Structure formats: C-alpha cells, structure tokens
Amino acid sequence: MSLVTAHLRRAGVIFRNEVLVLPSRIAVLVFILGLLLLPVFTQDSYILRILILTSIFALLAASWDFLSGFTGQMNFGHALFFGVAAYSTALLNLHLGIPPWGSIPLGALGGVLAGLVVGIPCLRLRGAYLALTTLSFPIILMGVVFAIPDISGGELGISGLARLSESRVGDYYISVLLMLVLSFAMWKVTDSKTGIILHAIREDELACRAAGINTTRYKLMAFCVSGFLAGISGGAYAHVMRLAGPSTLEVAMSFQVIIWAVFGGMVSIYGPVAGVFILFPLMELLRFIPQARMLVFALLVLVTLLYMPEGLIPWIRDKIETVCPRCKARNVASRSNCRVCNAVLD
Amino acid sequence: MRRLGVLGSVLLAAVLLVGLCGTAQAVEPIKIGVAGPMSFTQGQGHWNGATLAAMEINAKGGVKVGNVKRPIELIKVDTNEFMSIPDATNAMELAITRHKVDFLVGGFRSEAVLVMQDIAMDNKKIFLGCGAAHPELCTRVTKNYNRYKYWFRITPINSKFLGKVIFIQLGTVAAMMKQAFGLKKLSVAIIAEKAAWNEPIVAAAQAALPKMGMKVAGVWRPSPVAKDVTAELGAIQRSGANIIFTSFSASVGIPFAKQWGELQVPAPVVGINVEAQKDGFWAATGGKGEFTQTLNTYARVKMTEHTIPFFDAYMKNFKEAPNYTAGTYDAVLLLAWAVEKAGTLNSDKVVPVLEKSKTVGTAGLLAFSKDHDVIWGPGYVTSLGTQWQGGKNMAVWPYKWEGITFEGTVPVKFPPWVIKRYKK
C-alpha cells in the first residue's frame, strides 16, 4: 500500500514539476482531457464524426512526420501506406470475416510491406528525386486498382465493411485513443537514442555512416514504422467509412498530409497532430462561405508559412517558452532564471 | 373599470396574435437536402433542378401533408465529392443531424455516393440519387432491403443501360451509313479518353462491335486533358474507319470535335462527349463541332408533356440548358407527390408509395424496378441522342426506335465531307 502511495506521490511531484510548469505541456494536457471528456458533454454525431476523422488523419500526418520530418526521407506519396492498408483491411474484413480489432493491425502490415517496397528502391535517393519517386508509387497502385476491379472493386472500391464499433461514441474513443497512444509512442521514439540517430541521418547521413551507424537499417525501419502507423490510420478510416476506395490513394491525399504537417510544424510529431486538429475542423467551420472555402484555407496556410516557416505550433511555443542556454530545459518565457539550473535566461 | 377593459382587450389581442403566430409557426417547411459538388457544373445542375421544382411547388402553396400545406425548403449540401470523400460524408451528416433535412436528393461520384448512401440509411432518410450511374448502388437494395430501401435512383439510367443506349445509337448510325452509301461492312475507330471509367466501355465496345457485324479499326486513348488530337485523328483516317465511336467526359471532347471538323475526317462521330452536351460547345469549337453526336438526357423535345416547359423554365431561370443532374427537378416533384399520397413525412410510409409510383417526369415515365432503379426502356425513360446541327443541339435519337420518335426529334445528318467521300 505504501509502495502505491509512494508511486502516486512521485507521479504527483513529476506532474507538478514537469507538466504544470510549462504552458505547452498544460495545453497538451487540456487537449487530451478535452478529447477524452468530450462525449460526456455532447454526443452530437456530426461533431463526433469530425473528430473521428480528425484523429485518424492526425495519426496519418504524425506518421508522415516520423519519416519525412525526423528521418528526412521526403515522402510525397504517403497515401500509398494509407491506401494499401485501407484495401488490405477491407479485404480481410470482407472476405475472411476478421473483425476490426484484427483487420486493422493486419491491414497495417500491408502498410509495412508497402514501406519496404518503397523504402528499398529509394535508399540511394535523396531530395527531389526521392520525393518524385515516392510520389509515383500510389499512382502506380491506383492503376493496379483499376486493372483488377474484381478484387479491388475498381472505381467504386470495396464497400460494406463492418463498423469500427457498435456506436459513434465507441468509434470516437477508438480513434482518439489510437491517435493519442500511437502519437505518444512516436514522440517517445523520436526522443530516444533511435530518434537521435534518425535526426542525425537527416542532418548528415555520410557522417552517420562514418560513425558506424547502419543508416540503411534505420531508414528502412523508419519507412516500416511510418508505413505501419499510416496503415493503422488507413484501416481505421476504412472501417469508419465502411469503404476502401481509390480516393485513399489519390495524389491529393498525399499532399493534404504534407500541408497538415508543415502547417502544424514538422519534426515535432505534435505539430502535425495540431495541424490536423486546426485545419480539418476549420474546413467544416468554413462551410458558411462555400465559394471562398478553399481560398481562405489556402490563404491561411500561405500566411502561416510565410510568417512562421517552422510551422504554427513551434512558433507559438517559441513565443511562450524559452530554452535555457546552459541546460537546454524549457522555461516559461516570463521567467528570468532557469527553473532547473537557475542560469540567467535571455 | 374602463382602464381594465382596455387592458383586457389588449391582452386578448396579444393572446390572439400569439395564437395566430403559433399557428403560422406550426407550418414547418419540408426540408430537402440537395447534395452535390456545388462548385462544379454537376452540383449546379442538382441545385438548379431542385430550385425550379421547389419554386413551382411553393407557388402552388406547398405540399399537402394531412390537412396542412407545407412549403419546400431546400438545403444546399456541398459535398465537394470530387476533391474529398470525407468532406462529402461530413456534409451529409451536417444536413441530417443539424439542418434536420427530411429527404435527400443528388450525389454524383459513385465512390462518394456509396458512403453518403450509408449515412442516409443509418438515419432512415429517403435519398433519391440523381447523378451516380453505378449499378451497385441499387444492388444493395436487393441484398439488404430493410437497410437500403430508402434509396431510389432517379437519374441517370444505370451504366449497363447507358452502354446499351450508346451501342443502339451506334447501330442506328451504322445502318444509316449502309443504307445511304451502300457500304457492306463497316469498321469503327474507338477513341476514349484515358480514364478508369472508360476501361469497361472500351472492352464492351471491342466485344460488341464484331457481334454487331462491324470491324474494330483500332483503339485510341488520348489524355482526358489533351489539347491536340490531330495525331489520333490522322491515324484514324489512315485506318480507313467509317465511323468514330467516342467516349469522352473531360475537356478533350472539345479539341477532338474541333479538329475532327477542321480535318474533315470522313467518318461520322457517335458515342459520349460530355462537352458536347453543354451549351458552350458550339462557341468552344468555333462551330467546327457541328455534326458531333452524343448521348444526352435533355433536349428541347417532347419526351413527355413536362419536358419542354421544364426545359424552357430552366433556360429562362439559369440561362443554360439542363444537364442530367438537373433531374433533381423530377426527384423533388416525385417526393412532393409521394408525401401527399402517404399523408406523412415518415420514410417507412413514403417508401411503399415510391415503390408503386408511376409518374410522368421530364425524361419519361418514372417507375422503379425491385432494386429501386429507374426503369429504362420503351415507354419509360429512354435517354436521348443529340447532334449539333446549325448551332443547335438537336435530339436525333430515339428516331423510329421501337416505334418511338419524340416530337421535335430530327434525323441524324452526315457532314458534307462524309457524304462527298462515300457518295458514288
């Protein structure tokens, strides 16, 4: 009993000293609590649908950031992982009767396979060449989808999938929890030794190899992890929509992901998540001006990137927090001394 | 005492006024969601057709539900379905849960309509399809009647029948060629834009032509956005094709028709050319698109007694000819009729009325098969073939087909260079 109390007390101390001291962490906490408690206040099916899709796309955008932001493997065809997993999930569910809890992770393995298929030939490519090569893969697969309509359903796709759960609230919690847990896991990986290596590969791959790091293995791992997580979002999407169609492979889908991630802030995981949570519901709010909807969206993204080239969330974070020049700990911008080492802040 | 009397009168008047207002407020409008990609011509057609129908119904006082006449209120549901399927589903959910629409009409892209259909069925809302032609949308009604019985297709006829109509029109032109020029065996060039939806059409044409006693001269697949198809047209001319069978839905339909006219390729054109269905086609081709024939839904011919008044009203209000998504006009009128007959807005009671309905629409007699698909055939909806003649898009088919010739239909005309080439 005393052990439990000790752990609780320690958790309380960490919470007080590590979470409540920084506005960004408080914002994340409020965001998570808000998402988890929302159905207590409203079960409006429209709001829940928006947030279900937002959560699914947030996971997709974060998975793109893991590959392209952290590892620097600029992927312009991220819809491939999403689409392959959506189709795999649909086929598994429809033909083998595997329920969503099985079809989604198994379908995501299709995303891993796609990651390998793309990753291996792209190992030697960089920059624009890599981006253009990755862009071609979903286009090729789209052609395959139309060439085998008996399996893929052709232009109509595969429909009639089982629901993600029995209720909209159930769908909501599954999507939100998947997004929160997997995004947190990604964030932890990027904060680990592996994450540092991924950073290093992006900054100078040659130096990494000179330091004895098997960059090929890490790059392939990044492709597979990103493919798996994008695949989870693709599978969940297929079950929510009850359809896996050619639109999951469209070039527009790949670019949409990049816009969300770049708007929110690359190389952060939480940036792309925030980007989707701002832009996707915003498009719904803009329904009252249907003619100018896309224009306002484009202007907003343009202005944000013009004045906040690193993305919205890093810009806000830099305004409200400062990094200690000595110990690199983050502090509230209003502090004059570091909360950890007491060094004078700029 | 007198003051109390005045006060009493004022109070009485106020109560009466509130009562009257209450009665007026009790007449709730019937809300119909018009779902379509509103930034595109297809969505505009959806909206315009429904608007025209609502104007007509409301001018007559509304729809009689029980003893009360209720006006129609249209809700614009911008599905943006060409760009984003999630957008389409969100728009449907918004219309049903927030705007509380009673019925839905519209839809265009088959993949999106499948998902939109599911949302409507989840909420037991009657959804009259006016744009997507895929048979699967109606097959679902047969597979799971209790869930999908709220879906009906108004327009277009399903893609299987669309294919049938194109080949009938091709057969008609071929018969005319044989008769007019004494040709024995014809060869046909198939030219279809490189798009997924064209794959089954090209395959069907390659299979059907030999069965129809014609030879396939070759298959050409230009880009949907090609600006120059002179290479294809040159190759077609060299192949010795007697007829060109087209299948275009994108902008390539304009350069094709223009360059076909400029090069005077000696083979008449028949098939689908969506650009040739539009009013702007004549100007876009500088008149060179004359004699282009295409499958169509509306022209100013008397398919039924409602067609010409509808066509004229549409032209007057929207300054353009209706495209097939304007079939929402028939959909809204049919809903109003069915609601009056059922005496309620309850979907479960309106569905049996719609199933048994046989109403005269603007494109023919509207009736539904067991899978809630609009019936195609002589005496029902047949579709049209139109040809540009002297700057006007004239109906040329059906012409003496199964005994049907709509008033205002004219015979197909061959271009002078075709006549010159084959006339002995």
Second form
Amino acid sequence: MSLVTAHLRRAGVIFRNEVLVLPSRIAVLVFILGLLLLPVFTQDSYILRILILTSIFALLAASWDFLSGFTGQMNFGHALFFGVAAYSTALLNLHLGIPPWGSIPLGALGGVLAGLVVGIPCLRLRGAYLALTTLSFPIILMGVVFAIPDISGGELGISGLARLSESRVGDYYISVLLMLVLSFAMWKVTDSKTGIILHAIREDELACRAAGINTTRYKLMAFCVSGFLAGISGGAYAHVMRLAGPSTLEVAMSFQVIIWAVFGGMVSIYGPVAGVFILFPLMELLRFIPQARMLVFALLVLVTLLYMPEGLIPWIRDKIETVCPRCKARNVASRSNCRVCNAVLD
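We have the form predicted in complex with its partner chain; now please give the form predicted on its own.
Here you get just the chain by itself.
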C-alpha cells in the first residue's frame, strides 16, 4: 500500500511540475478529457459520427507528418496506404469472416507492404521527383481496382462490412482511443533518438551518411511505420462506414491530408491532429451552406500559409510560451526567469 502511495505522490508531483506549468500541455489535457467525456453529455449520432471520422483522419494526418514532416520524404500519395488497408480489411472481413479487431491490424500490414513497395524504389528520389512518383501509386492502384470488379467491387466498392462495435458510442471510443494512443506513440518516437535522426535526414542526408547513419534503413522504417498507422485509420474507416471504395484512393484524399497537416503545423504530430479537429468539423458544419463552404476553407488555408507558415498550432504556442536560451525548457511567455535553470528569459 505504501508503494502505491509513493507512486501516486510521484505521479502527482510530475503532473504538477510538468503538465500544469505550460498552457499548451493544459490545453492538451483539456482536449483529451473533453473527448473522453463527450458521450457523457451527448450521444447525438450525428455529432459522434463527425468526431469518429475526425479521429480517424487525425491519425491519418499524423502518420503523413511522421513520414513527410520528420524525414522530408514528401509523399503526395498517402491515400495509397489508407486505401490498401481499407480494401484489405474489407476483403478479410467479408471473405474470411475475421472480426474488426483482427481485420484492422491485418489490413494495416497491407499498408506496411505498400510502404515497402513505395519506399524501396523511391529511396534515391528527392523533391518533385519523389512527390510525383508517390502520387502515381494510388492512381495506378485505382486503375487496378476498376480492372478487377469481381474482387474489388469496381466503382461501387466493397460494402456490407461488420460494424466496428455494437453501438455508435463504442465506435466513438475505439476511434478516439486509437487516435490518442497511436498519436502519443508517434510523438514519443519523434521525441527520442530516432526522432533526432529523422530530423537530421530531413536537414542533410549526406551529412548523416558521413556520420555513419544508415539513412536507407531509417527512411524505410518511416515509410513502414507511416503505412501501418495510415493502415489502421483506413481499416477503422472501412468498418465505420461499412464500405471500402475508390474514394479511399483518390488524389483528393492525399492532398486533403497534406492541407490538414500544413494548416495545423508540420513536424509536430500534434499539429496535424489539431488541424483535422479544427477543419473537418468546421467543413461539416458548413455543409449546409455550400456556397460559403469552400470559400471559408480556402481563406483559412491562405491566411495560415501567409501569416503562420509553420502552422496554426506552433504559431499559437510561440505566442504563449518561450524557450529558455540556456536549458531549452519551455516556459510561460509571461515569466522573466526559466522555471528549470532560473536563467533570464528574453
């Protein structure tokens, strides 16, 4: 009992000293608690459906940021991972009778395979050449889907999948928990030694090679991890919609993911997640005003690109927090001395 009490006290100290000291961390805490407690206040099917899809697309956008934001491997065909996993999950569920808890991770392995198929031939490409090559893969696969309608369902896709859970609230919690847990796992990876190496590859791959780092292995790892996580979102999407169709492979899907990530803030993981949670529900609410919907969307993106080139969330964070020049710890912008080393803040 005393050991449990000691651990609880230690957790409380960490919580007070590391979470409650920064506005950004308090905002994340409020955001997570709000998502988890939302069904207590409303179980409206429409609201839950919007947030289920938002959570799925947030994971998709974060997986793109893991690959393109952190390693600089600009992927314009991220819908490939999403679509391959959606179709794989649908076929496994319908033809082999595998339930969602098995078909989604198995379908995500299809995303990993797609990551290898794309990653291996693209390892020596950079810039526009890499972007255009990755863009071609989902287009090619869509042609294959239309060529084998007996298997893929053609233009109509594959329908009749099992539900993700027995209720809309169950779907909500599964989607939200998947997004939170996997996004946190991605953030921890990018905040580790592996993340530093990925940063270095993006900034100067030649210098990384000269330092003895196997950049090929790390880039392939990024493709596979990104493919797996995008595959999880694709499989969950297929079971939530009970459909896997050509729309999961469309070029528009890939560009939508990029817009979400750029709007929220690349190279952060939490930026793309926030970007989706701002833009996707807003666009759904404006669906009732179709004349203004695309205009508002375009204006939001243009203002962000012009005045917040690093994204909305990093811009807000830089306004309310400052970095200590000595120990690099983040502090509330109103502080005059660092909370860790007591250095004077500019």
